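Presented below, as structure tokens, is a lone chain in the form predicted on its own.
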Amino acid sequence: MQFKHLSIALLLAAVAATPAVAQELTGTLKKIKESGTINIGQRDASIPFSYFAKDGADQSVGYAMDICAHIVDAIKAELKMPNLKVAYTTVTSATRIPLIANGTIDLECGSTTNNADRQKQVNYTNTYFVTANRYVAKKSSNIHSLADLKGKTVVSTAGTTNIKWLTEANTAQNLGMSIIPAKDHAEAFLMVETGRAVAFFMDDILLAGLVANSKAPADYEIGSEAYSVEPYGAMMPKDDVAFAKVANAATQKLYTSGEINALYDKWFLKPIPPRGITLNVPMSPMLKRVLANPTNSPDPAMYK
């Protein structure tokens, strides 16, 4: 008895010497590390987050492909695969949900509100941005406020929180609008621009992009009024603790460092391609402590 006594203290002792095994890859982890490839979505004219810069491009530039290129260098650290490809997959405000739903690309970076219906769907990294939902409209059209819009035509992007709202809010306060759905932003501001629509409800910094960025950014004005507040961040795959702990402990590390004020300054109050527009946007006291303090909450509160 003694003997196997013995021999069961020396068993445990053995396993508690030996060195642990590297838990085993799952989800999306084991699909890039199998493919030896990690597939980005990415936007076309989502200024200044995640955009094409020239005619032709293939690769988007902006704040968000930043953030997500630190995310993809700690994938590489993680997966010991410092060559690791990076495809990019260009999506629209309808299609990134369902792409990164079934797989089909693995991070999505660009203007993503992370709101508590769409985490029933994907998961977010931490939010990177806080923006809110507002209109633009030429000076020219005389409108202040959103019951001057009343009866009129106006625009905004399918398959975003915004027409989801304007929808909503249109049909509530009986404002009788004729709401078209554009396929991107670049579509919906030219319809302002032509006089097919009245006004283009957007989030508020991506409508200053798009004025920027305009051939008489004199001639518009981006309404005072505040609709929702919108945090964004990166889409991943839902229910995936591994991909998600290293993206957060990413973006964490880059935001508490420090390093995250010069990503900003570059994209927000720095000449930016391809016509060397400033947005000159400072940092929002909000953002500050969003970044000061990490979270992927998708409760409006949180921002306010």
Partner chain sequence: MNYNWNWGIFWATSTDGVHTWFGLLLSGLAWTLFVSFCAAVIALVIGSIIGIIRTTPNKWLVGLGNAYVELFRNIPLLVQLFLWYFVLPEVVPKGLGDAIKAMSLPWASFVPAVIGLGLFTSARVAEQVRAGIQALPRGQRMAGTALGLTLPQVYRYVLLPMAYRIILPPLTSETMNLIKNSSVALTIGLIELTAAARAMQEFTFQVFEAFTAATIIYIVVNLIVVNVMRIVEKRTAVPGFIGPAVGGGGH
Second form
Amino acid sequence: MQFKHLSIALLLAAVAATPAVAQELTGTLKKIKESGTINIGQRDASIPFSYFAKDGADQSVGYAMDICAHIVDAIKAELKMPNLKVAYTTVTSATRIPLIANGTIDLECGSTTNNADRQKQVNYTNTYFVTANRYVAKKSSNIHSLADLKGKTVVSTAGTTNIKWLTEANTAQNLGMSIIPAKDHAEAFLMVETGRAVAFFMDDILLAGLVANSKAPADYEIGSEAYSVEPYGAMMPKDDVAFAKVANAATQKLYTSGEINALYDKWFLKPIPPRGITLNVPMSPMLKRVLANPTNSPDPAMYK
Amino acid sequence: MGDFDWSVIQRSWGYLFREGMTFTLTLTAMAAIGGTILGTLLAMMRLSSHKWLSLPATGYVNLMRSIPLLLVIFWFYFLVPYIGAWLTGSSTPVKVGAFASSFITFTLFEAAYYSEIMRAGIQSIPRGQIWAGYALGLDYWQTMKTIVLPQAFRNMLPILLTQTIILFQDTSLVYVLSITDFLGAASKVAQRDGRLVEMYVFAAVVYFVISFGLSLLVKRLQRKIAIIR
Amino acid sequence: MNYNWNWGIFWATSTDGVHTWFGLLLSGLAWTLFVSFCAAVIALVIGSIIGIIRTTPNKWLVGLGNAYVELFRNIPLLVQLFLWYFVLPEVVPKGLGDAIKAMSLPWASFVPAVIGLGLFTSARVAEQVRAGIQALPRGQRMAGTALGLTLPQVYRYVLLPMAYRIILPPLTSETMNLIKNSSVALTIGLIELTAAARAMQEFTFQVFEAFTAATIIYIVVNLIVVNVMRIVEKRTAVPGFIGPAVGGGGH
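The structure above corresponds to the form predicted on its own; please give the structure of the form predicted together with the partner chain next.
What follows is the whole complex; the chain from before opens it.
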């Protein structure tokens, strides 16, 4: 009896599997299948999304990395490759989009804003975080609004939506600020720390992470005004429907099952490596809405 | 700001040297070897009487020598995956890791400089020796391999090594790609621990000690070769 | 290849809302030339002084000159720029350090870039000047002294006028190196030509168009400098003298 059940199960499994095998793999999935490797793009200092928890680590940890691990599992299942190798490449704000576009990486797991402009180059998974563009400044420099920054030197990270907004606002509002493009978030924060720049414009959640990890967190203040809504998603190659389907199904499952809440708590409400600092950022109503109705829309209005 | 904490160097020693310096030295050694080989071939092409060999080689060397290394680094970082796709016939660009990408960039860039040195080296060999080679019945490759190149290489060795010291210093520019070479490791520690002064001064000292030490060795070698000649 | 070519991008308005991308590249070129020119002045002045003292009979001066050259030649340019930009303001008295940091852009990047590039290049110029002076026959120096000239007069009227003329060709290639090396200043925030191309690449994603344009501009600058210097070289050439061969390449 048991034997019979087993054989039926096997038969069903075989039948179920056949269409998938028969269906010709294309694009990224085909590339992954053939090379036996999926290439993940990671960040080195996007706390707590994707960052190195210790010196010399070659693999980042974080909220986005955990979500991507679920996507990788779904790809393993889809391709029936339980031993699929995962290779990690560290990307920067400036290199991540060209590297997705030229195929160096298949999935970028970090803190990348999803917007309409970028959707011409790349595709995004379901949004997993919603943040806003703000600035951080030293309390001692007495900055309370954008107007206070008139004529001052400010910094933002090269290749981000934030520096783009900053450059445009500088002209539009005639602020006369000097804008330094920094190579990465750590370098940008350093500019404020050493007094080279007065303020650093970046997604508020990243600023919170940098401040919390700095030598003197009490010295800094994050501006109260939010200048834009920035939904985060993992980037994927453009026009790859099959790959996107697997990735979105995996994130959808993660959200609807509620597993995402545990992940969120782990990175935003509990102590995180390397120094056991707690960011203490409760889930925003915007993010709650997105998790209830997953979307990869680039339209900021969808999140308000 | 007198409160410097030099113990940060000791704390990050393993990371700086096992990770960073290993990358820097491996990249230097491999690009020096690759650059010399490719540079020698380019020099031979430039000295060829066939225009279709000498012109492309001249164009390549002049192009590489007129643009900044940083621009070349950016070029290849984005271009190499496409070249890989073209070479392998793949429809999508091929993933090339940080090390491979830097290796290809520095080899192709430095080849232009090594080729100028090797060209001078080859030209320093009296033409009579080449004719003697042909007279003995050797073909072009045999003449080059057994007569010209060994001498050219020996005569130019000090200059080739001096160029390699410059290459060693130039590898620090991979910093712009956030790669963890020695300077990359030092600046990551500097930014994380807020120990800029200590780490950058230390990096300068380390680069100085290695470059200066090597240049002293090159000088000794130069004297030795001068005696042989 | 799944790459969207768009050569019209150069005429599109850049992110600052004022200039086109082509205009941004040209402004980058202007900074490249400006920073190179200022650094060249420093390099020529200090490089000459150091080069000259290395040929004097005074052992201490020679040692000092040699130490200077070795110091600036054996530390990567990028590290030197970091020392001027990040380290200097922290090790000078606090008031001065804060004043340095409070400088507005682009001067906050420009000044350390000029100092760093200038001193880095001065070590290389010093090497050329020394070689140029030493390439002159010893008899010239002796003849000068025999005429009753003091040592400074021997340099001023006999040695230097000859030495500079014969080291002009190597100085041309040092000028080219300097222009190329100035791209390293992008690491301390100066938006010179390479940085402008990079900014264009980041905002427009048109990687290859941006870098192609920058490459062409560098080649054109290269050709102009080489040809102008060739004319100068022809006018000032000393019959019977060819430049000294100083070992070692560079970029």
